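To begin, one chain is listed below as structure tokens, in the form predicted alone.
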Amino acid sequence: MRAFEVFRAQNRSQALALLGEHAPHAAVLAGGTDLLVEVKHGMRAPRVLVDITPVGELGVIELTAQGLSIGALATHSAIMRSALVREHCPALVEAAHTIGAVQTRNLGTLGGNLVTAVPSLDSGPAPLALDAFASIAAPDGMREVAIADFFLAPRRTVLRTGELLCALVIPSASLGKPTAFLKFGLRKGQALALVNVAASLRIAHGVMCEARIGLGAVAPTLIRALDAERILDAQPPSEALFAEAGRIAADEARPITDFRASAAYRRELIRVLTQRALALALARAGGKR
């Protein structure tokens, strides 16, 4: 492991200044549960770490005019404890429960999990299903990026050199939207997802609308199953329709074969979990299973 310097930023402006001053050799340090492992094993070799943990504003979870803002420094445990998240976006709590061990949840942050951008990340599908967006601080001001556009490739996001992810925002229109998150791994706890799925929908006049299906661990990045969503629009919910949506979602995905599972097995998981997540979202919408 190469030597590096650590600078502690006391506020957002100082963090941006430090990132700009030491670009492109600086990395952001928050919980460190991903970054320090990468540094230890030579996957990354930053010369400078900018520690943003003192920047309290980046850990705030609050309702704003835009919706529910979850600061990038909010830990998975903080999300699980948050009355606001439990009330308005319980699927995010369900996802946080599945992340690592309790020590990881106590240290690891939502922002760090998103920025690491591994295809199997558990904190991504539910925001996808809720039309969330990332609030990003840049040297010339703030910008917003839909979470569906945030991930470019494995371990690569839209963040530019010198930028800082500040918050994940669930828009006001999605607060309280019936949503379900399901994950399948090779064991019950501390497992990487073979497939994870989040589904959301609304029922109006007996038919479905605003259906969203977010898939993880099934392609190089998180994806929306857009074709599967389309067949649900303006249709009355049914077990047969959910089964068809699961089949289409499996066709849209690009799973791989590796030492943990075959592509064919992952496709079957996508089909089943999508169908189950839609049924659970429907139940939460007050519809019939």
The other form holds:
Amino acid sequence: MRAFEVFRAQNRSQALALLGEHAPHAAVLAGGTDLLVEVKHGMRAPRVLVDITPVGELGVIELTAQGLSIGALATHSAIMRSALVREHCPALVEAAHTIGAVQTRNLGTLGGNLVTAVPSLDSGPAPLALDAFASIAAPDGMREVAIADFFLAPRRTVLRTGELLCALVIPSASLGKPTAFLKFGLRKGQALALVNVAASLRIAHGVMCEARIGLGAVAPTLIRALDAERILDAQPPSEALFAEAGRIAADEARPITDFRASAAYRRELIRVLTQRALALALARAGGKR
Amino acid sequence: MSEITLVVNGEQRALSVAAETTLLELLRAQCNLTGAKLGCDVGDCGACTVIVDGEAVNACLMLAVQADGRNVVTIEGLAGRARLHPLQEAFEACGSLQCGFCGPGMILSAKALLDAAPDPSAAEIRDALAGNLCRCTGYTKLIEAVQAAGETIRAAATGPRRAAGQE
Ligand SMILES: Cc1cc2nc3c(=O)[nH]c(=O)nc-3n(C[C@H](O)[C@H](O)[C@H](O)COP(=O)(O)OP(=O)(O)OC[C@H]3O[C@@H](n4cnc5c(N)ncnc54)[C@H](O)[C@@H]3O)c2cc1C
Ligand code: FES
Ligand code: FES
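Switch from the form predicted alone, shown above, to the form predicted in complex with its partner chain and output its structure.
Now the full complex is given, and it begins with the chain already shown.
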């Protein structure tokens, strides 16, 4: 590997200070499962790594006045084990379980997944369907950004140089909202998503409301299928309507052809997976009524 | 260079490491523990799997400085003086390995699983081993060995209690 220096931050303010001191040549190091691979492949050559793994407060998962706060340093395994996430946002557990394999899930963190911001990131769709927001520490204070606005382009987020992602917050209003996450990859284990989708909805007086469809790997960034969401609003749920929503979502997306799959194949996956995720979310809504 | 201390296979070690040294390089080059293998070097193959604070991780993706203060178990730490670990015995008895290159990582992934869940289902075993690629065996005998080792470990755990009940 190319030579670099590592500084191990012991708390949040030290991490911010180190990032400020060594900007723009510094990179945050969490689990390293993206960053170290990029450094080894020569895609990035930061001169300084600020290791935030000793900062315990960044890994905390807790209920706050705002909702369920999941620290950026929470590993995918910690999310799978968390009684709070299991109870309030089980779709996040389903998503975490599809990421890499055990060894990568034990190292890789939620924050690293979100900040790497590849279009296929598996931690993204469920927070998108749950109106989550990111809590970010800047040198001059904290700011919050909706996950829907967090991703700017492939591998680019709203984070500015020197900023730290502290937590993902699922707002109180979304806790317990019936949600489903589905991912389709070329294999069951260790495969990036060809398409991933999270759908959430509520049923009130026999009709649907607050339907959300978050899609990954189908455009330069994660997207919400807003037109498909709209046709569900205030309608009684039906398979026919979910099929129509799947068709509309496939039209809204802008999938690409690459070595894993063609754009046409991805569109077909979007159609089918969206329909299935909506049906699964509905089944879960049924259990809760 | 940074000074780190860590426990490797029960033994406390103080080492001086360069920033870009991975835990895998540290174990192989500085600790002379060559059981963990360098396969892909980027997290895909699992040949480098070791257990850190009870969890299986890719040693190729952890910096040595990040292992400061932590407890590392490698394949060299499994066998006792008198006998092999039940997983090692089961891998031998079931003929689970061919070339053996995947073996140390495979066995440590299985150990992390059995330590947490001594009676795993076949699906749980597959999930636990999904990050360990084997180019030789076709996996079936690996899974059988983990099941067999689980039985041995469970029998050993319940054995003394049964004996106590008979007194
Ligand atoms: C074998 C393998 C399989 C994988 N499979 C999948 C998969 O199926 N699905 C999937 O989505 N991903 C997958 N990944 C990608 C990766 O594991 C995840 O994206 C992981 O969550 C990254 O987290 P990390 O802690 O390792 O991040 P790091 O590598 O430490 O960091 C990643 C990036 O985020 C930045 N960063 C990290 N934390 C913060 C923070 N708190 N604030 C600001 N910036 C930060 C870093 O500077 C870096 O740019 C896989 C990776 C490997 C090696
Ligand atoms: S060498 Fe670490 S996963 Fe392949
Ligand atoms: S026995 Fe040869 S790689 Fe597994």
